[in-house]
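A lone chain, given as structure tokens: the form predicted alone.
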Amino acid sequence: MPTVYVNNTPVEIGADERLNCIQVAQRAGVEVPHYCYHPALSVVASCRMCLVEVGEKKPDGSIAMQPKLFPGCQTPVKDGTVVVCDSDKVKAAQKATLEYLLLNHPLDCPVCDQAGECGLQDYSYKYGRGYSRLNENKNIKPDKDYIGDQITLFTDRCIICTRCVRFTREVSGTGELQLINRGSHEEIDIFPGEPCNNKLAGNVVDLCPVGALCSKDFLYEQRVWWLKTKNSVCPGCSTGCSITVDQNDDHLYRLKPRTNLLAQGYFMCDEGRFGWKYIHSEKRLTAPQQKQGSQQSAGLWDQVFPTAKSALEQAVKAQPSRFAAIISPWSTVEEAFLLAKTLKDLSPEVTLALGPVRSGEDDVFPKTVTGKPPAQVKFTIRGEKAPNRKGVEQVLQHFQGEVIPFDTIAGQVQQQKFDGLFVLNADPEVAWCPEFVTAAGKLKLLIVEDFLANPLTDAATYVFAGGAWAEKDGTFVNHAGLAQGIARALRGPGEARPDGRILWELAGRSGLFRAATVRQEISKEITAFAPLILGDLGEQGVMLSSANNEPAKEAALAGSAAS
């Protein structure tokens, strides 16, 4: 195997791998500080923060070092390459680079949104000098609020790494951002009348290593060191972007993309990034409800739940063929499994169907001048606006033997083929069709488990106040068959409970609901989920190995390589 030496530590690399000094140093556990480099963008080597010493180990064991420093991002490695990241020469270069970057940088860290996660702060502490030799006034540049609807630019904080410019040219393909002027007057700007409002624009905030580009949605909302972070999955579409959920005091403040080459790569779309506000909607269900006469009344779980459970069991036992359940593609695999198994254990004649799935055309990036699809797709916003259709369909296929679409079951409800119905979760962005609500409201028993009040919950006999996706643990399976875990990042309002807990108790199981345990049970019962036998999905997720998903797996890997 080809071997590279980083600070005298041998690192083996693949024969076909094309790595630079930064990447191989990361494998050795060595940090090479950098600003302009990003693995998903072109290499420009402009910030000079990653300068390292490079040499070559000869067959006789001797080492020949180059006399000057090289930018680590732009310097490829091969068998026998020697990289030195901690010599006095390298440290002096790092200090000089940071001193240069700080010449005109304002010392406004206490009021900067990036404070606490700023690359300039971190590197200045680790590699910089504790003083500046500049005796001139700083070059102060005006802020630019017109950069975009979701982003604002604090121009004097910018270190001209050009990550944002390259992103809009190479990934989004829209090219709104550019560099203007030269020297110390160089700055980021937009073309007149062309703000950065593309569907991926929020990613430039993540890419900015300092506090120059900030999200208007998050600006001055919270100090980052107060935030609690959990890994999760964006529910906005079937891409299944890996994300982090940042909250404090059970209030969600922001979502950020989490690198996952098996899912979306490095970025996420603005629809997912800013589309979570319904979690704190005034329409949130805060307690279980029971219909008394024609009115809904909130009650305690100890009162409503046993009554609803008893009514469910009686309805199924009385006429099992006239009872159905609709499981939304917004439900987790565990929730779908628990409900399906519970009902089918009561009677195999119960009908299980899939909830409504919003669908449309995929939106691919980068955009091209001609409007035609790009030769190499770097990001896709899926037209299917459901996070777990594949996962729920696998459960339905196992228990029902087929996947009954929503239009079919809705038609049967309107034709009065059922007396009872259990509806699990719903798409928070789409209202139920009035005809279905009217027909469902005439049923003898209608149980709805959801987290937002809507016409269907108003018509229900019993309402279980469930949790939003960020308030529960479980599994989502994306378009390519990648199973990823979502984690409970915050608690729901009032008496609302995670859906997994509700269905666990509905099944009459003892103890507490634990997603990993249910996951293992599912893997033993449903062949498609066999790869989940360990229960732990890790940070990147687990690719399902069913015959249906093998082609999708190859497509996902090819897509991640493009990212």
Given for the second form:
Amino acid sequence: MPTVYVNNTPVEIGADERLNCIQVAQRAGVEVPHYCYHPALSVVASCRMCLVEVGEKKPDGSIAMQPKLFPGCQTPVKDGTVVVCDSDKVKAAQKATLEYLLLNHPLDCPVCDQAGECGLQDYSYKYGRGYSRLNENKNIKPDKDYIGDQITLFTDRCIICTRCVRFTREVSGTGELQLINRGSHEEIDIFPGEPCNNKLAGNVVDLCPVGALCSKDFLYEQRVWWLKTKNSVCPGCSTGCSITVDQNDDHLYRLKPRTNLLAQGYFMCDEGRFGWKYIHSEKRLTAPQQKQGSQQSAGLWDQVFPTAKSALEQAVKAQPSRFAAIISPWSTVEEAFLLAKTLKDLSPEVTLALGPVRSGEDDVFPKTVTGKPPAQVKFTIRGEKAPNRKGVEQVLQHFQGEVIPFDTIAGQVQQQKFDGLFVLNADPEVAWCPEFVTAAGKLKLLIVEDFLANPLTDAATYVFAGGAWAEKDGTFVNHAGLAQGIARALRGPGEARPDGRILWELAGRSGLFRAATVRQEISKEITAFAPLILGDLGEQGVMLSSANNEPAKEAALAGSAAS
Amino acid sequence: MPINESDVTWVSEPKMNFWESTFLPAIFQGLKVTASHIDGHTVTQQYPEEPVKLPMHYRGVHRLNRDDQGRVKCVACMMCATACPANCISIIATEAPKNDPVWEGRDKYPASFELDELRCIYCGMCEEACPCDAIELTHIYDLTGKTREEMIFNKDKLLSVFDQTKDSGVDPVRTHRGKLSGTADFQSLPPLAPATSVNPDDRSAKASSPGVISR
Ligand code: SF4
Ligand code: SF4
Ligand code: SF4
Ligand code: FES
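Return one more block: the form predicted together with the partner chain, after the form predicted alone shown previously.
Next comes the full complex, and the chain you just saw is listed first.
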């Protein structure tokens, strides 16, 4: 095993791992401060924050150090490399670099959105000096508030790390951003009339280590230290990007991507990033509803739920073959399992079907000038706009042996093959076809569990007010079979309850719904879900089948090699 | 654990002598202290007939300062709201309109600034936290209102407290900096050598041949 020495600690690295000094120091638990280096982008070694002392341990035990400092991001390590990150020389260099970076920085932290999660603040505090020696006027460049529809630039805060430029060139492939002018007059800019509006544009805001590029959506909404963060998964498409949900006082403020090489890598698309607004929409269902006569009225859970539950049980008992349930691909595995199990326990003759899956063309990045597909795909926005089709299908497959697509069951409903229907929906943009809604409205019993009012909930006999994905615990299985946990980050409005709890109570179980326990139960009952046995899926998630594991691992390796 | 008998020292009251047992010396001693205070100097303040004299550091009702151009000095950084232990400050920030001469040089200002004077414990943390000296506690202490809502001071009210107190003599505007970042205000600058020079105790300078460190 090749061994690298970081601050005198030996670190073993893999025989064919290609690491730089920053990565190897990370393994040793040593932080090498860096700005321009990002594992998903090419290395330019321009910020000089990562300067370290590099040397080599000779076979005779002596160590030959290079006389000058080297940028750690650009210096690969091999067997016997010695990296020193804490010598006085390195510390002095870090201090000097930060002093240079701050020369023209406006130091307007109080009004800067990045304050609290800013690379410049953190490193200045840790490695910098507490005062500036610049007696001249700062070179203040005018702000550019239109870099894109979602992006604004505080030009004077930029430290010219060019991460954003490299992102648009290498990952989105659209190349809108560039540096103009030279020296201390360098600025980030767009070509006139060519704003940065690509579908991955929001990522430049995350990439920016300082508060130069800011998201207009989040601008001045909250101070970041007030946000409470939970790990989750973006439900926007079947890629299932790992994200964090930032919330305060039960109001969602932003979503940010979380690094997960098994899922998407480092980024997320703007549709997912800004597409959560429906969570606070006016159309949220805030209480369960019950139809009396032709009038629907909101009620209390204690009243509506027991009536609905017994109506459901009666309907299934009366004629099980004329009862069906539709489970949305936006539901979690736990919810699908609880509903399917409850109904199949009542009678195996109940029909279970998959809800409507919105699908379309995959969109791959980087974009090329010619419009041809890229040689190496770095990000895919999947056409299938559902986070958990795979997971729900596995559950249906287990309970029924087949997956009935929505079109089939909708047709059967329209042919009046059923008397009762339970629709579990969590897709905010579901477009029920009018014929289906009319036919479903005529059924003897229509129970709809959803979180947004839509024509189907208007037609329902009973409506259960469920939760949006950010309000519930559960599991989503992405296109590659990666099961990732989502977490309840905020509480829903009014009386809305997370769907898992509603279905847990519908199943007549005692105690509280707990996703991890249900997950363990599922793993014991359904072989496909056996890897979930621990209940906890960790930050990265768990691959469902080993067959699926290989491509994902390769992708992960390719991802890290590309970095 | 019981106390060991050998560790206990028994003491008894000292015997009083004749004069002591008459208590007269003690009485005269007390009268002497009383008499020393009869010198015409009063400490009682005739409030409310006479206004109280408060120390300079008195912490009363807040005000929001104005800058030289009369704009609200507050930049809506929410440091005060973060520091406030009583959680009584709520601010809604907004972007200062670009290309508007009124807001020249400003990025952000408070669209709404509310301070619940009833909830406040007058600790002064907000004043201490404010990086632009925008919020200050004044000498106003007699604060009344008919409803609780009235006691939630909004931005206009807090600015009017500024207008009311700025010339009162006891509530001077503490600084006129009114801009962010005070790092340029350091007067003496400790020297630092260039980053790349090798100083004598550098490990590479100490080595037998420069640049090579032997184990
Ligand atoms: S805007 Fe941000 S990411 Fe882009 S070069 Fe400047 S500091 Fe780097
Ligand atoms: S004085 Fe103390 S309690 Fe009152 S607003 Fe300021 S920080 Fe809050
Ligand atoms: S700390 Fe000062 S500048 Fe910041 S919000 Fe409070 S009053 Fe305004
Ligand atoms: S991170 Fe190495 S030079 Fe910027």
